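A single chain, nothing else alongside it, follows as structure tokens in the form predicted alone.
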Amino acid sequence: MKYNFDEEVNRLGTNSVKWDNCKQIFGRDDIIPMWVADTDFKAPGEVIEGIKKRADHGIFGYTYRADSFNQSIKSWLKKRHGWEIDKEWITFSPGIVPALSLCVNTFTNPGDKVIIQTPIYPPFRSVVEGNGRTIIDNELSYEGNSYHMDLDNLKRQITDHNGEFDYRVKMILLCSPHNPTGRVWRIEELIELGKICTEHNIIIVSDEIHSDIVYKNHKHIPIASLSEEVANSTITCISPSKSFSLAGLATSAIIIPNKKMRSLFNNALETSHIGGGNIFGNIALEEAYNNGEEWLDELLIYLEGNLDYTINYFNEKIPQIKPIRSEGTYLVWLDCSKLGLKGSELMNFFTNKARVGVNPGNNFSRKNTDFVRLNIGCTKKTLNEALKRIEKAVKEMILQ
């Protein structure tokens, strides 16, 4: 391989949320952090050089996004996902979670209902409830090895006691690929979901931040690419942050084909005064999308190797913990029900016995108290040490 993803980069002392906040988050600093969705790989050299070149100029005044910014996004989506968009559809947000919150506030009113599909990335819940909207929890169906959309139940959930559509249902926050389960949605699921939403004028806000991290035999399909009708009901949120180790640059692209919806979103962006972005984020996005494809292709090979190793390790050496095989993302959802631990007891096991920092399952769903999320976006050395620690802790618990 041309790129060395085995390189150990010391992130301590860089104000890294993942590494420097272990004491604050977990109560100790001798753990291996495998939690927040942030990789330990250096960004592509072209991105680093682009930022350095701009930094050498020495003046960092007010800036704007040139036409080349939108062109890089347009070209990337066509090349990687076969989705032909117009540059005029593209707008901006300083991160996808702010965009989700902005959409909830712009396109719904207090008391309206917003659909989420649990277990789900925690901000999906907080941007709904925190803004005074009501959640419809269309829980995913867990079949022991994978998760699937329960769209029959969704149809029931959006009707009132008279069997009529509940007009208060205004929006769905879709996570595609799905975090934390790693599902890459099939076209049949997306078509059916799109049909339900367009029939009832439900706006689809699709968080596709992990769309470039998809493994062999799976294909990410932007839901807005299905048809013009679905596109006109959809707001798609993308960013190079997860794929290219750029989360700290807070730069996301929001794609809104519907002109009226785009105008309302942009107006909310302007009145919130958060649309300016930053010089280095703009450069990083363009460099990643224009010149980072070879780097990303090799990263996917490396990550899938990590995934295979993780699945095999649990199956062979820690059968008490069942990994759900991810189809996309560098996150692995672990079913720990056979350990007989839930909630705080399970977190205590990982934190203080295994000394591995993970995300608790109940953050993603109040029902998933016996699950945790593991981040494998790290070097093989780090991953192997973390898995060894978990194996040792499980064996010690069994012997007690």
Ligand SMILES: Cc1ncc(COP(=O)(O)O)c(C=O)c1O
Second form
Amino acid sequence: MKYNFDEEVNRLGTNSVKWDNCKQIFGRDDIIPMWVADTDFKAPGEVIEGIKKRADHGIFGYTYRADSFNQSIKSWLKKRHGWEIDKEWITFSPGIVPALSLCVNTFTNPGDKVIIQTPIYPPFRSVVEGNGRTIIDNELSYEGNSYHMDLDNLKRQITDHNGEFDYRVKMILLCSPHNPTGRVWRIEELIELGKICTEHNIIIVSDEIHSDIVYKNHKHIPIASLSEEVANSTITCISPSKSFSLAGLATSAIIIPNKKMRSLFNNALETSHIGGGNIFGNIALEEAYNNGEEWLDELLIYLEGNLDYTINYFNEKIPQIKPIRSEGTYLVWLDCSKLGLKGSELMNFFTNKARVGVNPGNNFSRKNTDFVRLNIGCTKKTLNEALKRIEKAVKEMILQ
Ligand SMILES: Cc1ncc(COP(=O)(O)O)c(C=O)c1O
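For comparison with the form predicted alone, would you give the structure of this protein in the form predicted together with the named molecule?
Next comes the full complex, this chain leading.
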């Protein structure tokens, strides 16, 4: 391997949400943080050099995004995901969550219904409810050891009591690949979902922030790449932030083929004055997409090694916890139902007995009180230490 992902980088003292906030989040600072979706790897050298070079210039006045910014996104989507886009479809958001919120506000009205598929990354719920819209929860089905879209149930949920389409259903927030289950949606699921949405003029907002972290034998398909019809109803949100350790640079790209929708989105960006972006984020995105491919390919090998290690570790040494094998993302959804602990008891176990910081399952779905989400985007050493701590805590609990 050309790149050394085993390098231990001390992130303490950098105002890292993941590392420096443990006391505030978990009530103690002696935990290994395996929670927020943020990795412990240094960004590719080209990104760091690009930022340093620009920093050396010393003047950081207003700048605009050059054509090269859009070109890097266009080339990346073509080479990594086989999706041919027009540069003019590309617009901007400082983050994906702000874009989701902007979409809800721009394309729906208070009281309208927005579909989400739980368990789901918590802001999907809060951007809908916080903006006074109503959730339709098209819960994923959990069969065996895997999650699937329940599209028959979705069809029922968007039908009113007269058997007619409920015209208040205006949008779906799709998470593709899916956080927290790590599912990479199959083409059949996406085609069927696209069909339902286009038939009923339901806007698809597809959060594809995790699309560059997909493991062997799986392929991410941008839903907008399925057909012109689906593309015309879809807003796709991407960012190099998760894959290239750039989340703090607050730079993402929003792709809207439909001219009218794009103009409405851009008006909303302008009205809230959040479309400017920042110099370093723009440079980082371009460097990552233009020069980061080899680095990313090696990162994927490293992460898949972490994933295999994690799955084997639980299966062999901690069978009381069942990991769902992620097909994409560096997040692992853990079914802890056999531990016999739920909600705050389960969190107390991970925080105070194992001393590993995880995300509680009930943040993703009110039902998943006996699940937690583990972030394996760290060095093998950190991962091994965390797994050992969990194993020890489980064994001690069983012996009690
Ligand atoms: C599915 C998903 N969307 C969005 C985000 C956050 O995106 P941003 O920081 O760009 O708002 C995350 C971060 O964990 C995520 O998992």
